[in-house]
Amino acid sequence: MTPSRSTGELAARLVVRRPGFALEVELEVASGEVVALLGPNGAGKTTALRALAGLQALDAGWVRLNGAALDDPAAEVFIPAHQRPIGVVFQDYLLFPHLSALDNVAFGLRCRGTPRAQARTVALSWLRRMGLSEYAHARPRALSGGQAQRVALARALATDPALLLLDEPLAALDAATRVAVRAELRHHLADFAGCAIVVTHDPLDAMVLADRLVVIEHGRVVQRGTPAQVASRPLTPYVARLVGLNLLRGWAEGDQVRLPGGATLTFVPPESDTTRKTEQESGGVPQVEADAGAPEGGRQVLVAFRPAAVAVYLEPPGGSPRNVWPGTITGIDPHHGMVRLTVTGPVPLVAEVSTAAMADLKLTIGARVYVAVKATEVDVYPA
């Protein structure tokens, strides 16, 4: 794919107020960078995308692209959507059913005043790049989901935008098509010279497509970082569920974390002053003074560990585990060839076991069990 000529630098503070909901999100996206805006339904992701696109006016804040204001209520600046150097791929693609693939791709160029013949020439070149030249004269109803997604992407890129917005770009695809189109989309985004924002609730889409993640809940940013940073150290239960980790909150003193309800958890603290300094700089948990007024004493921390690190027993285990708690199985769910058990008790958590272990232990809903986690499997970091 020939790279876009346009580059983009986005700086935005998005404030949108509606009855019962307020969005307040700050975003910065560098040229050539792909940022995924991730969050549950109702978090404000689509509202943020609409505000960037000019489909929703801000109540406060600003949108600046390459230093130029597109929306700034305080300065009474608002550039309408059709005048912004922005390409948008909507969740349902929104291809015009009465137009061919070629004319769908040419549509944005025609809206910007490009002569029809020239617009169709550019559109055809984009269809070739997408591997769709043979479908140039096909109507949207004759296209597969993956083909329609590529036509929508070609339409967005044909205008050479400085900012590309993609709203759940893979949500309309079936599972088999999604894998191939995800890889293809990542290739196209890597070649895009502007800045791009992918709005999604799917963690795999976000991890594969984006250089950086911004997670929002209830209209606010709750976590930012690279996919690896967010996946390894989630800051909210929602993010922990997304990345498949157990997440607990407590107060650390020495190598102990006191959890709500009185249970304690042992972890392996930094081994040296050098390690302690590194941990402190990177967000780890060194030996620290207690938080003033902490309800249980110590410093408030988060504790994360993998469901696969949780061992399940019918009797209290012997041996090395230092973190052992009783519990009751309240949920059983298949998960990628394994079985995930929801266990409630002094320390509510999710354990992952093999189907063979399920059969050997005769685990069922309501079964009383003991769960164990080795101290070396626990990651503790500031809340």
The other form holds:
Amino acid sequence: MTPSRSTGELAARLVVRRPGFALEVELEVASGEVVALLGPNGAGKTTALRALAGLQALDAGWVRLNGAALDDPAAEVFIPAHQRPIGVVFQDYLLFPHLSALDNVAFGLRCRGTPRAQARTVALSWLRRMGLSEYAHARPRALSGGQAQRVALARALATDPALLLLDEPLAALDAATRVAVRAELRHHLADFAGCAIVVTHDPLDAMVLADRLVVIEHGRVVQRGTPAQVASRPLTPYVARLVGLNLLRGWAEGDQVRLPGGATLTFVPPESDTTRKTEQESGGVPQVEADAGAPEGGRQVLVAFRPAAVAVYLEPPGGSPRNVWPGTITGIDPHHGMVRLTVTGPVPLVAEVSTAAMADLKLTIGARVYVAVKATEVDVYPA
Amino acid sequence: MQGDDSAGQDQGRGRRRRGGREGATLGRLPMLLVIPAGLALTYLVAPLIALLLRAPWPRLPELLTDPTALTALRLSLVTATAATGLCLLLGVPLAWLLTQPRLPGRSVVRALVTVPLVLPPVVGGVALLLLLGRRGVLGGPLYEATGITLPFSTTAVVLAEAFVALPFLVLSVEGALRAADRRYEEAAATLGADRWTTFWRVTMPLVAPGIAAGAVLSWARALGEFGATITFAGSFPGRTQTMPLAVYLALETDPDAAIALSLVLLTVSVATLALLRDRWVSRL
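For the form predicted in complex with its partner chain instead of the form predicted on its own, what are the coordinates?
Every component of the complex follows; first up is the chain already shown.
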């Protein structure tokens, strides 16, 4: 399932320093693997991509592709962009406006010395593969967004690169085309034999397109793992927000988690062998240093639960739920036919309730409520 | 002009006012600005109208087919075109160099490029003579080595015209290069294009309109060149006597011929303006 990371064809440690910003990211991608570089704007995703492509020199670290050094400041090696076996699909595609779709796709082959006729034959076969043969002689300006994206992909793939880089490949498309193009892109990436890296800030794009996610924030990797691992056990508030989970940090002892505000949370601890198995499966998922010996006992953990697992009451509920905290509603947002309530208090969280429940309880901003989470609904894992 | 009483109406109508009355919100236009502005416009246009009014229309075919006029016209077209070619050959690489971020002393280079724009052309001619004349800094050794003298030849006309026209081309192309999206060059690099290939196959096509505009502008400037030409190349019919020189000399002998030749140059200028309309005039 998870491709072995030790046999990576691409091995890179990207260090780029600029005033007020530092990128320091390690990446390994195996042949045939698609890795998504996911992160908020300004996290350094595009800088990382430019460094891999050779459009930005490293300050330290290295880029090795199939064993060959492309950039290694310590060894004074720098292979310029035009000599790297790398294809790039740029965010707004950057199709040459003065060339037809066919000549755009043939451009890379021509630059590498392929005779014109042969380059055009290969380019045409790529356009046919993308379902665009009838647009071979169209100028980029006559193409729709989805078509331009496919031409850009064909252009990058035509030179048979060992590494394919895609910079926000779907960001320039409208929502309707996006769904179709995303599915299509996934199909083409699956056919691609080399390493592929997709840079995106959209978790859905990342999860659909990639075998593995590398989440970066502020120039650092904050989480690595398969889409399923990242979606179920986020390690930072940013990732939690992306995948729509509540995330709390605390110290676990037995079936209790002490939370920063002084509140405690009860959960159902998994049986010890299950825990080990889960941690094995997740491989190197928790990249944040595990804090084994917490000062006041207990291990540092993260607690994740779905907003829909949160129940909202006007009076303290009696009966079973043990995790009950008071709070104040500070935000009300519609969310796919439901309503998401932002609740502040000793345990800040997001609750999802139905519109009917919302009307029933007459919930408004500023309302004092009690929130409850069932012990069976929370997932507790090492931070 | 809107009177004071219409101000109240304007407020009442709110946003439904149409374009023609937009300016009224700031009050009437001050006459102290409108009158000199009108005078300036008149001053620019009136001489040209005078030229048209006094043109010897009936004699025009005869004057323009006169061998002297035809020779001057042909020489002007040939030299201006050759000078434009020279400007393209040297000016486009210079413009490209000016846009390279790592060029040391770029502002100095840029200032040097603009010197011929402000230099009186006669001074340019004298300077060319001192450089390339038979006893010039470079012209001397050239003459001794090969026996070639540049001044007072058709080549000298081309050199003088290129000297004054080059800045127009360089600045025009430089502007186009700066406005172009340089990321296309990065895209070309990722496709395996070295800088030379990128320059020819990506950068040049992208800035082609700017180069064309610069070439037309340089050509028009070269066609009208007078001062540097007469100083460096003299005025020998058939060899160095271009249209502007012919106009100047004809003014003393046959004013009608001078007017006729002037009309030709005026027509060319207007045609140039029309060619560049989209790029320059509409933006001003």
